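Below you'll find only one chain, the form predicted on its own, shown as structure tokens.
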Amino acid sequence: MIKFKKPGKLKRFINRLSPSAMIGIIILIVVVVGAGFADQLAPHDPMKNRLIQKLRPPVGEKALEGYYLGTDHLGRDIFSRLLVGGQPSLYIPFFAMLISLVLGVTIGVTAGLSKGWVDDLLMRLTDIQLSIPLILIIIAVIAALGRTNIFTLILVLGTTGWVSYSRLVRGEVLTLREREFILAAKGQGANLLRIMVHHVLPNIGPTVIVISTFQLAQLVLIEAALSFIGLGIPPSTPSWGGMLSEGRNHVFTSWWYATFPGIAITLYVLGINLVGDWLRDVLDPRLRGTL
């Protein structure tokens, strides 16, 4: 962990703030903003209908009237549902990724640690599970299960996610476990989760950090493109995978009903991406010394 032993280190740390990494900040702090407070911050209900509105573009009388964004083909206010529909952006994949998490860092400190078949079977098991391209799992876990809800689409990501942590963790395990301390450790009759905790997971924390940002960002991806495909959140929760699903059928008539809900996707990873690339600089173990 990174611990700030003299006066100014924690200056030091927050000058490192390049100018990508701020912009990645502030696009986070409006997203997480703009989701958060959507009932407060919406102009009208996003749930409504107005079919005598249908399609307008974000421009003239309507725009003045609260449209900001135009509408969709049932009338309802696109920067409205723009808000709520990134609520399923912010917790699905969050969660997920905790879940995540979890799984791997506790099968890769387990592999990393152990010796003989415990580390031959978590690894293989690895190995199959990289063997299939992950949006193909998901896809078949979802279908099998039917129709979802948000609990089970947290839980399919979730479990489906580990294999990226396990590996890459049980490769640093794998150089600590014959360090000084770990040693010691042992030789004092600490059990496995005794060392997994004090001494093992303080020592790869910046790495699970940096792949937790990086993971969050393509969770976010693969929310979107399976409520795109209609086996994400269902169509009657506003979400910004099934805003673009409905508007590319208007996308040469309307053009602001795919678009702006496609923006908020690619902005919203951009700054989770660059927000990553800052903490891989500022974590990276031969940089860690000039904190």
Second form
Amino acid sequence: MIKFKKPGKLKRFINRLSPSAMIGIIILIVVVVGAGFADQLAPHDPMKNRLIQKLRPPVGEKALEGYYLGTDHLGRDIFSRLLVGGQPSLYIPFFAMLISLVLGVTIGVTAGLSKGWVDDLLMRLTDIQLSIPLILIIIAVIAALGRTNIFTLILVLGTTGWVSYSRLVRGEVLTLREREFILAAKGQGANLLRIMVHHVLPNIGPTVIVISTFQLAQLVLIEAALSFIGLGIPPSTPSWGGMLSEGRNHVFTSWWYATFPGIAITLYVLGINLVGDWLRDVLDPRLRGTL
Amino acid sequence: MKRIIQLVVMLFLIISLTFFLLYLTGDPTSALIGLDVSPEDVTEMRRILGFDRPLYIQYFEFVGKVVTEGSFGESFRHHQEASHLVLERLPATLELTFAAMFFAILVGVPTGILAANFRNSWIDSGVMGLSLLGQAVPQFWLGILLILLVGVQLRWLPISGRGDWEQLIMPAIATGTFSLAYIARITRSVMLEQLSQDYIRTAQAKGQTHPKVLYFHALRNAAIPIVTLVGLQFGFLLGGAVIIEQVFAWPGVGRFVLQAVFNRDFPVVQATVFFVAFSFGIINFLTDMLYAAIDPRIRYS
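Now show the form predicted in complex with the partner chain, given that the preceding structure was the form predicted on its own.
So here's everything in the complex, that chain up top.
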């Protein structure tokens, strides 16, 4: 008798991956490991100034041995700072994404299940927020707060991002609520909360996961932009956006300074988007026309 | 008419929300007069500026002034009417936004059609690969790269300021590339969807030429989703312009509002949010009108 060996779970998962999704996952692993083990991996102290060796290029005559990506205007190792600077880009967008996911899904489901003025009010709120560019809302909120630290930054990004979810989730719920299994649950006397948790949430899960990956990519770009204009992470903490903002001042003399943090952000966002594309195709191909 | 009322209500809510957002977190007096002043001076300043009164009175006065005079109050820093200061700079931002939009549409839509037409060829993969990259590059970094390559190395274009049309090119490309990539991607997938429909086969069976099928049949039906998308991208481009202004020293509201945030110059922040939302509202209105022009099935009363 011929025996077929059923491939393991991990192997089956890898088999289903498209080549581009593989590239995406590899990029993400590199970023997560690089930033996560920055302290162990960094060849030099990312915070230590050595003015005598400032602005050395990564290649050429003036290059310094062991400083693979050159040094910055204070003589710090750019490669080490890139590793450490990846940390804020890793956790700030992630936690902000979680906050807006919870907010957005709650608002979307509530709007979709309750007809009438609640729905109207929530959708009007969504409209208002969509009528001002997101970056300007964030700037206004930061203006109100006066200054930001990492905690407030996560809160601001999280509480302004929920509109990405509420619209689509509401639409999903509106079609779901007429489906037989929801009507059956209602007929059996299930209350709103039970219907929400047991019947609606499992069905909108795939859509929400797909939206959240694309939102994560967007948040990485916004966080970098905010740090770049000086409203994000304080300059004392290394971050990719902050490095770009310093590097811009030396763009005429030191091309490498602003180049490498930019490549890092681009690759990271590309990685998230590649995985997002794959998740969309697998989980919810209908979104192909919008995301 | 209904749309206009909606827009007015929306703008009213926006000024109310920004007011409470800004003033609930404390008034800006202390930020205005520095650290080495006595508490009495702070109280006196607060009284002169009117921040000692109850919040709701300040609110009604503020809304009253906006509605009757179109005034957001005097800028704390520049001691001129904030709305004038913002309106002076708004055209520069809109110019950049529209230029970016033109660039994104003019390149994005044909590229998307091209990719759909040569589906699964190297052209298609190339376009898709580039658009993935275009959606990953931070706009402001693209601006820096353009300055570095085109401005400094090649010396083809001026690197900052506003005036010449040449000065508009790089900021517009930096602002518009993300939207270009997005528009190309969506145009491709919408066109592919249309090209698989029955009416396309009918047209081909009747012996229509390929370009005619592509541009007359498929594109016309794909136009509605594309126009919706372009309208939505406008808000994104407007936000992008705010950032890109920093890179190219473009004298628009973005640079101005950022300065206002650092100075806690609330009237300027409020006026900026209002006028940007207003411009965006008008654009959305025009997009809806465009729907009706493209698709005779849609009519607005």
